[in-house]
Structure formats: structure tokens, C-alpha cells
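Coming up is one lone chain in C-alpha cells, specifically the form predicted alone.
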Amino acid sequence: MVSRNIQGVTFNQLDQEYGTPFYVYDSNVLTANYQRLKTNLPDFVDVFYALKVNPNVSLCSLLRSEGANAEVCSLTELEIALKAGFKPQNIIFLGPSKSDEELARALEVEVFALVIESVEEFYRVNDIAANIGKVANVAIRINPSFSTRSAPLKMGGRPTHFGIEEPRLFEIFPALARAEHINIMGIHVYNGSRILAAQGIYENTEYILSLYQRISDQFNHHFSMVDVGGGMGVPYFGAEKELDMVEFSQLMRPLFSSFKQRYPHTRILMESGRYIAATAGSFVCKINSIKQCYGEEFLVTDGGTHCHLSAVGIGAVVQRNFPTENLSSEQSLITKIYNVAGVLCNPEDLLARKVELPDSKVGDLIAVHKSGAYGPSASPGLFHSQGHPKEILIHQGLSHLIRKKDRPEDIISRQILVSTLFDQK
């Protein structure tokens, strides 16, 4: 488990100043994760931080100051990236179903590349660009014929709503290349996520770079960028091992260097979100009551899955617990098996199931670690109208509130009461 403090700031101090529940992020871990990835790649490979894993503007700004670029998937994420200080030429815009408003805004600010997910979207972008007198720089997302074996969560190489199938792209590419208001500047492939095997990342990247070469050669088309995705994972569960960055570097450096020698004017992009952010954050809640029910013991907290749905395993048949710790209990030889529950009237509102913890009491702080990625961004904060929890950043030994907890007025103010329709009799 982690230390009972972050940069000298204890969790008890955070509880006393801000109250639970909250997410807390360690700036040292966040930047170290980014720099570890960056330094194990050639200098010419640009790392794009995926805002979907955690779009907090302060975290984004910190990563931007370290040299990261931004990958966004919505209009709001685009505006967050701009507010965080990312230059448009260092932003790419993905997403399988972008609105005309999103496409127009991306063209207006001139992001580096719009990633096109379908033929319909391609021609929609062409029309929008024509209407505003621009030529759109796009990368075509390809759903490849190759399926990575190492990814627990597969995004390509099988039927999905992402990208254009590889065989079909080879059929229609000449027609796409004739579009008057689109510059097909590159390709994008994102084949899978949570990969912990360096060999798997290498094989995936090798296929994408060879696909780039095949399209370039067959159609004599000059690309200027290739996005190889990423998918680097972190170990959440007991049997999983860290991604071996020595092996990763030994495999990836010569692969990218060989490609760069052949295509010196091509910008190489690699995406990362989970690897950068996951281990930098913890979710902290407080035990409000302890109860026994049919032979099992429950720690009922002021948190829950509305704050942290990822902890229950989105799409998983069997939940495996994220690293869970009682931050208040002394390291005691006395342990028990607990279920860690939340505030929702839902039997599945369990942050951890049958987890071994020290003997716990009301008022203790419970932490779910490795929660910096897909915590608040992938959680149903409006369940029971609870709202999203506060977020705190520890930077240079000081705590900073970087997101306020949603208050009732924040949620209610977005709703519209048409009482005049109901008060008339």
C-alpha cells in the first residue's frame, strides 16, 4: 500500500480541511509517470495525454508544462485542453460520433488533426470545411485486421463502432483522397487497452507502422503523421505485473527509429492516459457505520460507486478489488473480511467485496488506490443526485482544491421547472 501521507501531507489533514469523500492526486507521481514513458521513447515520439481518463484542468496543465500533448474526445475536453494551455497544434480530436458543433470548433481553432471514424463523418467534415473556407487536416482511424492478444480491453481487430475496417479503407482510399476540403495527413489505430506486456505493445505498433507504409506505397500518398495508439496498462490486481519499461524501451526505440529514418517528416504520436494518471490518484471516503448481515460484515462509507464506478470493474463479470486500505487503522495483526459499501440504494454499490482489512471502526478513512484514471470521469455522479466529489492536488508539499464538490444547487440549477404547465386548472 502507499504511504499514509502525500508529500508530507497526511490523509487526516486532508479530511480535516476538506472533508470526505474526495479524490487526491500526487503531482510527483503524475509527472514521474509521464517522464518515465517519455524517456523510454525516442525524443521524436510525441506523447498525447488522453483527457478521457481524467480531464481535470489543473492536472492537464501540469502535464502540459512537462511537455505532454492532448487527445480530446468532446467539445468540453477540447475547451479544457485550451484552458490548460495546450496549443491547438498539439491537440488531436477523436470520437466515434462527433457533432457538427464539435467538428466546426475543432476546425475553427485548427487542432493538429481531426480523427475520422467513418465515411459519413469524412464527408461531413468536408462539407463543414467547405462552408467555412478551410481545408481540414484529418487522420483516418482504421479498425485493423490485426487483433492484439495482450489487451484485456480490445478496441480494434473485431466488430466495433470505432474506425473504418482495414480492407474497406483500401477499397475507398482513392475516392477519399479526392475530397477537395480535406487533407488526409495520417492514420490512427487504437487496438486495445490495459496492456502489460511490452511485446504486445511492440507487435501492435509494428503492425500499425507497416499499415502506414502499405497505404503510402499503394496509393503514393504522402502522410505527415501516424498515431499508434498506446494502451499501456497498470497492474490493479494481485497476479498482474508492472509493464517492463526496460523491455519496452529495447523493443520500441529501434522500431520507431527505423520508421523515422524512412519517413523523417512524419510526426509519430503515442497516446497514454491510464499509465500516466492511474497510480497518481486515490479515492478516500469515511466509514459512517459498520453492520453485519447474513454472516458478512459491511463498512458503510460516505463514498460509493457514483464516485468511483471503475473500482467495480466496468464490463467485468466478476469484480476484482482495486488496492484498498484503511488509512486510520494501525498495522494490526487483527484483520477481518469486509465489504466496503457506499451511500446508494443499490445492492451493487460496493467499492470492494470481501477485502481483508485491519479491524476497522466508524470514522476510519478508507482509500481506494490507483484511482487517478477513470475515477470521476467514468462514474454516474448524478445517481441519487449525489454529484461528483471534490478533487485535491498535492503539489510541492501543499494541498490545492482543484474541483469543488457538486452542491444541490449546482445540480438543480441545470433543471428547468415548467410549473406553469401544471399549476393551471
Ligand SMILES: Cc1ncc(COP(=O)(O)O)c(C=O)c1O
The other form holds:
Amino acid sequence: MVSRNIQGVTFNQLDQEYGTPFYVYDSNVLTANYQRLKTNLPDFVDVFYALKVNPNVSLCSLLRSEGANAEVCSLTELEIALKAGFKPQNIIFLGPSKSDEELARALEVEVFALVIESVEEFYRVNDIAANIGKVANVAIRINPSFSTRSAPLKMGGRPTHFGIEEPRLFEIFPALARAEHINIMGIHVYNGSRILAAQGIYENTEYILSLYQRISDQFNHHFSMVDVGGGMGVPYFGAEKELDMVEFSQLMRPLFSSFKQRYPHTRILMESGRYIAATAGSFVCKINSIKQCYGEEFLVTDGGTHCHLSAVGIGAVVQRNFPTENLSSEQSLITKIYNVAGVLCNPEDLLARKVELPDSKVGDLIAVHKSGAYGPSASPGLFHSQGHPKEILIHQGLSHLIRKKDRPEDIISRQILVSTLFDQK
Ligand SMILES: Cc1ncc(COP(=O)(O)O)c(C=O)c1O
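Would you generate the structure of this protein in the form predicted in complex with the named molecule, following the form predicted alone above?
Below is the entire complex, every chain and molecule, led by the chain shown above.
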């Protein structure tokens, strides 16, 4: 199991200083993950960190200082990226349904590429760009006629609301290329997530690079960027194995190098979120009560799935537990099978089901590891009006609060009381 301190700061110290529940991130792991990915790719491949997995501005800023670029999917993510210090030319903006406000802001700050996901959006961008007298740098997201076999979560190669289908793009490309206020600078494909087989990422990338070549050849179009997505995964469960980075590097380097030889002026982008952030974070909560119920035992904590929905395994038929640890108990020989519950009035509010843990007591700290990706950003924080938990970064052996817990006033202040409508009797 993971050590009970991060850079020498113990979980108990964190509990005493900040109180549970909280997310805690290890800056060493975050930067090592990014650097491992980056150094196993040729220098000329730019890695774009997907803010959706964890948009905390301090984490983004740390990754930016390491050389990462930013992939954003909302106005707020764009503003976070700018606040974290990413230069607009190192930001791309995508997402299947962007508002006019988002498109206009992206054009205003001149992000490197606006990734267009539909024909309607394409012409909307053309109009917005015309209104402000600009030419928009646009990459077209393609849903290819190819799906990544080894991706547990497939975004392309099947019916989804992402991008434009490959055959359709071939039909309409000449018309799109005539738009006056759009420069079709590149293509984007994001085909799947949680891939642990280097060969799967290679095949996916090979397909996208050849698609780039087919489109540019057929339409004699000059592109200057290609975004091949990524989907590099981390193992969470039993038999899953780490992505083999030696194999990854051996496969990807020659592939990118021969593409670069042919297209020396094309910027090559890969996107990554989970691989960079997942293992850098743990979610920590505390046992408030222990209950036996009809033969099962429940550790009822002050956390829950409103803080960490991913731990429930959305989309999975059977919940498989993230690595879960009792941080307080001595390495006891006595273990038990527990359900780790949270604060919500919902029987599904179980951070772990039937997990084997040392004999536990009220007050013990429970950690759900590998939780740095898709934690708060993918959780229904407003359920029970609980709000999001604190987030803490450990950097150079010191702890820093990088997100305050939502207080009642933070949540209530967003609501509007119209009681005058009801209290007039
Ligand atoms: C377009 C796009 N880019 C990047 C990501 C991040 O994926 P991952 O966390 O697997 O790296 C996703 C995840 O859904 C995505 O849809």
C-alpha cells in the first residue's frame, strides 16, 4: 500500500491542521507522471493537460511550470488556465456544445485552436469571428471510422455526439474550407480513455496521422496541427497492469518521427489527464460510526460520493474498488470486509464495497488512493448541499490549502429567494 505520509507530511498532521474530508495531492508524483509521459515522446510532441480531470489552479500552474499545455472544455476552465499562467497559444478549447460566450472568449484571447465538434458550430464560429473581424483558427474534431479496441471508454468509432463523422467530413470538407472567417488549421481525434495497452494507443495514433494525410492529400489542404488525443490509462483494479512506457516509447517515437519528417511544420498535440493526475491524489475521510446491518459491516465516514463519484465506477456493472486503505490502524493481522459509506441518504453512497481492511474503529482515517483525476470535477458536490471538500497540495515537504471547502454561505449565495411572491397573504 501507499506510504502513510506524503513528502514526510503525515495524514494525521493533515487531519489535525485541516480536518476531513479532503483531497491531498503529491507534487512530486504529479510532475513525475507528466515528465514520464513527456520524455517518452519526441520533444516535438506537445502534451496538453486536460483540465476536466482536475482543474485546480495550483495543480495547473505546477504542470504549466513543468512545460505542459492546457486543454479546456468550458469558459471557467479557460479562465483557470489563463490564471494558471498558460499562454493562449498553448491552450486548446473543445467540447461538444459550446456557448456563443465561450466561443467569443476563446476567439478574443486567441487560443491556439478552437476545436469544432459539429457543422453548426463551425458556421457559428464563422459568424462570431466575422462579427469581431477575425479569422478563427479551427481544428475539426473527427469521429473516425475506427475505434480503439483496447479503450474501455470509447468516444469515437461508434455513435457519439463528439465531432463530425469521418465519411461526412470527406463530403463537406471543400464547403467548410471556403468559410471566410475560419482557418481550418488542423484535425482532432479523441478516441478513447483508460487505455493500458501501448499497442492500442499506437494503432489509434497511426490511424489519426494517416487520416490527416488522407485529408490533406485529397483536398490539397495545408494543415498546421494534428491532435491525436491520448487516453493513456492507469491501473485501478486487481489484474490491470501499468501502461508499459518502454513499449509506448518504442512504438510512438518512430511513428511521430516519420510523420514529422513529412510534415515538419505541423504541431503535434497529445492530450492527457488521468495518466498525469490520477496517482498524484488521495481522498481522505474519517469514520464517524460503524454499523452492522443484516450481516454486512459499514464504516460510515464524513466523505461520500458527492466528493468522489468516480470511486463508484460510473458505467460499470459491478463496482470495483479503488485502492482503499485505513490510514490509522496498525498493520493488523485481523482484517474484515467492510462497506465504506458516506454522508448521503442514498444506498449507493459507498466509496468502497466489500473491501478488506484492518479491523477499524471510529475516528480512523480512510484513504481512497489514485483519486487525483475525476475527483471533485466529476462529482455531484451539491447533493445534500454538501459542497466540494478541501484540497491540499504537498510541495517541497510542506502542505498548502489549494481549495477551501464550500461553506453554506457559498452555496446559499448562489440561490435567489423570491419569498415576497409567497408571503403576501
Ligand atoms: C477530448 C478529451 N480530451 C482529453 C480527455 C482526458 O482523457 P484522459 O483522462 O483519459 O487522459 C478526455 C476525457 O474524456 C476527452 O474527452
